[in-house]
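Taking the form predicted on its own, here's one chain by itself in structure tokens.
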Amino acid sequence: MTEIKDFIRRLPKAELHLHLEGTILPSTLVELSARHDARPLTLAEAEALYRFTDFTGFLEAFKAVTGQLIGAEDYELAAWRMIEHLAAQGIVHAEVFVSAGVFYHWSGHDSAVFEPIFAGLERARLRGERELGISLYWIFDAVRHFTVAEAERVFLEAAELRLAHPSIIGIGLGGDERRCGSAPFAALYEQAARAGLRLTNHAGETTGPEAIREALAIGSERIGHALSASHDFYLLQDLKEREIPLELNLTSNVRTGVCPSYAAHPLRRYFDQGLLVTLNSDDPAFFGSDLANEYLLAHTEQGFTRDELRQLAANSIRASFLPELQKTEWLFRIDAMK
């Protein structure tokens, strides 16, 4: 186990579906909340508040963690934890989300407010990539289950900044897909694609595979989750043969219950079909998991071969949003890993 564990920690990969807020752990959450509670919280309520049961739980959670987020020093505190960890794993590239809709949303600030916080955001970027030299995208996720009046707000902010700051790769539309499918934000996917921002969707986590097929009609170019693309087979050869890049989530699945167990995920499943497969941690503070885990897990649960593994990581940097010359580099020194 330890050979395979160190082959998993010296193979260049990314990391595609991470969530900035969830890799906050409950340590750093009881600091934060030294900084602006009366009443600070203790280790063990923090770690209690990462105890749900279900994928609505997980977003209580969720929003409880977020909450303790209130200034760019915060931001930034997290987002360098994150970077450290990251390089920690042999993540080279990261492609992070920030909730940005959460952020309008709950605390009522105003666009103005955004830019310093972003500000400490980019200073952590700059830091990981100087000292640890890993690259890092940041992609705004707005919230389907908010207005799409709330989304607009979060995709001008991130095409306005874009203007300054490259390093804002793209756009999310996160949030409880029960409450709110991906049909109503066609119009904001066309004016951001316009924008030169690049198109993510969460699509197929708690809802049936009709809801992967309008993430796809709205001009998404990768999916989260994608779970239920298992149960439509039209569905999957589609996505095989427009080469549609999936962002999975092993333990996340899991941990929420809209996947029963490791065995019965469809990572092999679309592995063995040929689709574009990626693994990812998701929110890896909250799931006890990370993304090095999330490959042990491929190789324990579901029997991926040293070379199997070599090939996600492959897939992990072919379906980034890297430039195409760095995108070969890397995948030239994944083939040549030992």
Ligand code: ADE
Contents of the next structure:
Amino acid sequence: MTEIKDFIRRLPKAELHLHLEGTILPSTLVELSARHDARPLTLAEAEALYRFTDFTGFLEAFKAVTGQLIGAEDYELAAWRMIEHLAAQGIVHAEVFVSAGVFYHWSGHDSAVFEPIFAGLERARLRGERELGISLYWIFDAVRHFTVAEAERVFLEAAELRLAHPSIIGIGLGGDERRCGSAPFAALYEQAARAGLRLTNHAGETTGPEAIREALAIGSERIGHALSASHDFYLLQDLKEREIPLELNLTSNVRTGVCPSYAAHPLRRYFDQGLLVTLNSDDPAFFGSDLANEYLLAHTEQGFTRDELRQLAANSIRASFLPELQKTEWLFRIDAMK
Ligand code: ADE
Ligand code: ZN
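For comparison with the form predicted on its own, please write out the form predicted in complex with the named molecule.
Whole complex next, starting from this chain.
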């Protein structure tokens, strides 16, 4: 086991579906609370915030933790801790969701500005690049079950900040698919694409395959979760032919209860059918996992061999929004791995 763990750690990997707020550990939450609460959270209270029994409870917990991120220094601390942990796992590139949608929602007034917050994120990113050699892009994530106007604000902010910060690579939609699909965001996705932003989308996590079709119909380039595609032969064909990258999240799906077990997860079937699947950790601090552990689970729970793990790592580079030259370099390194 130590040998395969070592192989996984050394394998150059990209993480493509990771929420910044979902990487905040209870111990960091205690530190954040000490910065701005009159009566700071104890560790036990912080840990209690992370307890949930279903998907709705998870979203509530995520919102509560995000509410502890207030100033630029809070975001910088969270991002730096995240980046250190990414580098320790052998992750060479990450594309990280920032829930600007939750930030605006919490701040509660129209004049809230994200730019100073983003400066904190950029300080952490640049330090990671300099000190740890890791590259990172930001994806601004809106909450689909808030209003379309709120999502528009998030995407416009991404487009505007991108002019000075090309590290903002794209946009995404998270939240509760049972309350809102993708169609209402069609015009916003078109507008974002015209601004040069890449398009990701959570789809088919808690809803059926039609949600994935709807996400594709509005131009989504990558699909997060895509669990329910397993029920739809023609959709699987389409995803394969178009080489749509799927950002799969094993432990997340088991812990939020949308998938009954690791054995039941469609990762193995999608992989064997030749889909462009990638492994990701989604919200590792909430689910007690991380990307290296997800690779290990693919090995222990679904029998992925070393070569197949190598293929998953190569898929993560291919499916990233990195420039082609950098992709080629990483793919060469992965190929050469012993
Ligand atoms: N926000 C953070 N994690 C999420 C998930 N797994 N699904 C939807 N929205 C999210
Ligand atoms: Zn997610």
